[in-house]
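Take a look at this one chain, the form predicted on its own, written out in structure tokens.
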Amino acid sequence: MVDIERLANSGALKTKVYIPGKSKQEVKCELGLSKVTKMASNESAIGVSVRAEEAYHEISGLLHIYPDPVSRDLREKLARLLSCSPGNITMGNGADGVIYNLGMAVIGEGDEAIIPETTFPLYETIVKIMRGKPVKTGMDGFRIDLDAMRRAITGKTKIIYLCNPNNPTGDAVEKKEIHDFIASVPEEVLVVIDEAYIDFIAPEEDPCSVTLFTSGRDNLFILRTFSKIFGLAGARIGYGICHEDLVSLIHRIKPPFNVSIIAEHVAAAALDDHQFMARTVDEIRREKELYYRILDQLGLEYVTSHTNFILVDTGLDAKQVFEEILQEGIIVRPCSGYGLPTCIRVTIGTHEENLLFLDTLKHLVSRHKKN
């Protein structure tokens, strides 16, 4: 019999296993329903652009090519919206790909990495497996405290992880915030900025982390994703933004064939679509205010969210409030293996989604106040 134990990458060990939001399927299966509404993976409600889905009917005949393993054509087209070299960028498949590849590529064995308490799992999660040491920073409440990872740097500080906005809470830190914490940073440690959510941030508080790039500051990595704004989450395809020498250490090292020829195409012709981005982030900012007027009303705390999701306190058990609204075939995320046992993460859907989960919501709070 394999001994896992001792075949296994010490590293790997160390990790969890990452646990995504329940399927439709899955609950439909479980609980007997025929209808069920997933709001647990900030995947985009509105679907995607036109664009890409006649690009996606365009590469039928292409299929059974391998795809170009630098993506050249989509990395010059970026370049071209970013004001920025291709060289400059790698992809990946989804954002998850892009990380895996930089941790491969820079992180070594006792390396310490900055991480705040509160964040997406991944980069722990690589951070382990490259046998890297993770260095956690405390929370401002639902901010991060750049304070905190400022004080955390030490002479084995190889990488600073920085989701903004953030994961699961859906906060931003200011511009000026960054931009002073960035020029805080010894040149030396590597900066990564993961802006996933970037798209739904509001223009002035944008942080413009790519003009900061393309100004000098050699030690950033710029993290997105076409899974959010763009829905294509099913495509799996990221890119990252970084100094031409770190693009050619990945290029190294990652898959040669990560990128599929699929993925590529249709989020090339999704860039075109800008009438379907700004429609997109305009019926999310609607949503959202709704979700705060009734919050507001239940009396449950939130944050202001510069994503498409938005983190409640219920002030309640995460796990029984998750497991009393998927009774009423609703799939939202308990955020307790983030640190936050009282709060849930919700997607926002469509608007009679919203008000399906609102309204469950509503009858949960009451159910609770009456016990």
Ligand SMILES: Cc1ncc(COP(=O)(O)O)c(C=O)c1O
Contents of the next structure:
Amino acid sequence: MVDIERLANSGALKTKVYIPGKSKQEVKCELGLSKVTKMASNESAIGVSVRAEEAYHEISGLLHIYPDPVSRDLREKLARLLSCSPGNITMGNGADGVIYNLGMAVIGEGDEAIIPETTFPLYETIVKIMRGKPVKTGMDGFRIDLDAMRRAITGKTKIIYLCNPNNPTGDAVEKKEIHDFIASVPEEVLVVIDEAYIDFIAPEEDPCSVTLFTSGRDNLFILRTFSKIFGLAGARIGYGICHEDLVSLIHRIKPPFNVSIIAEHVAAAALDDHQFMARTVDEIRREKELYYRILDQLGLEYVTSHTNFILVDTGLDAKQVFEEILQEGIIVRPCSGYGLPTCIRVTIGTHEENLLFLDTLKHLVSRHKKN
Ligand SMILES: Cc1ncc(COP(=O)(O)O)c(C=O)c1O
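Having seen the form predicted on its own, please provide the structure of the form predicted together with this ligand.
Everything in the complex follows now, all chains and molecules, and the chain you saw is the first one.
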């Protein structure tokens, strides 16, 4: 018998399994339903650009070849778009892969990592695996409390994780606040700004932090993904923007071929389709307006979203709400595990999916009012 306690990296023993949203197939089998709608994992309801699809078919003749270990072509293309050097970019197997690579490269035993109480769970996971110490800071309602994060900095702080816009709240910190925050963080502390959802913020709000980095803030690590706006969650590709020495360090420890030849090609093609991106942002924005209107009518609290999902406070037990909505064939995310016991997170779907969800919620609310 394997003694797993003895065998394990003690950091791994401290982690919990990541629980993804249930799959449609799972729910179809469990509940014997023929149609199930998934609105739980913030995937794109709009799908994939035709250009990415074409690139996917074009690459089929090269599947027997290893990919470029450091995705030179794609990094050059991204560097042109972001006005930085390819040496400032590291690619990964999704933003998740980048979070792991960065954690492996920088976090050591006992290093402190500041993480807001309600945010994307993977930061805490990698800190624990590396036997670092997650230091959780309180929220200001549904907002990330930057003052609390600032106050938590000690001589042992190695890294700070700031998800902007934040998952699961959908709220975003304004650029000026981020600016002031970064200016107040000691230069030896690395600030990770996870911008997985940045493209859903109105461009006039000029939200992205890349200009902060290119104007000289070396202690930034900006994280991006192709899973959301580009609809490439299944391809698994994301990237980080940071100082070239940190890129070199990450490239020493990352798995050599961590980005598939398919992912690199479809991502490069997706970057060219500006119309598709604009359409996605437009449609999501329009659908969010529909949500706000109906949620206001239902008298439910929600967070105005800068992402492709909405956090709704149902005022009821989120797990029960999740189960009741599931019975109708719709998968949403209960946020009890995020410390929000009455909130659910709903990914914006197609117009029909959104109408179906809102109608289901309407019935659920009126049922509970009667009881
Ligand atoms: C805030 C945030 N960061 C990172 C990720 C991971 O993205 P990827 O699919 O690129 O691994 C997600 C996925 O939902 C996310 O919400």
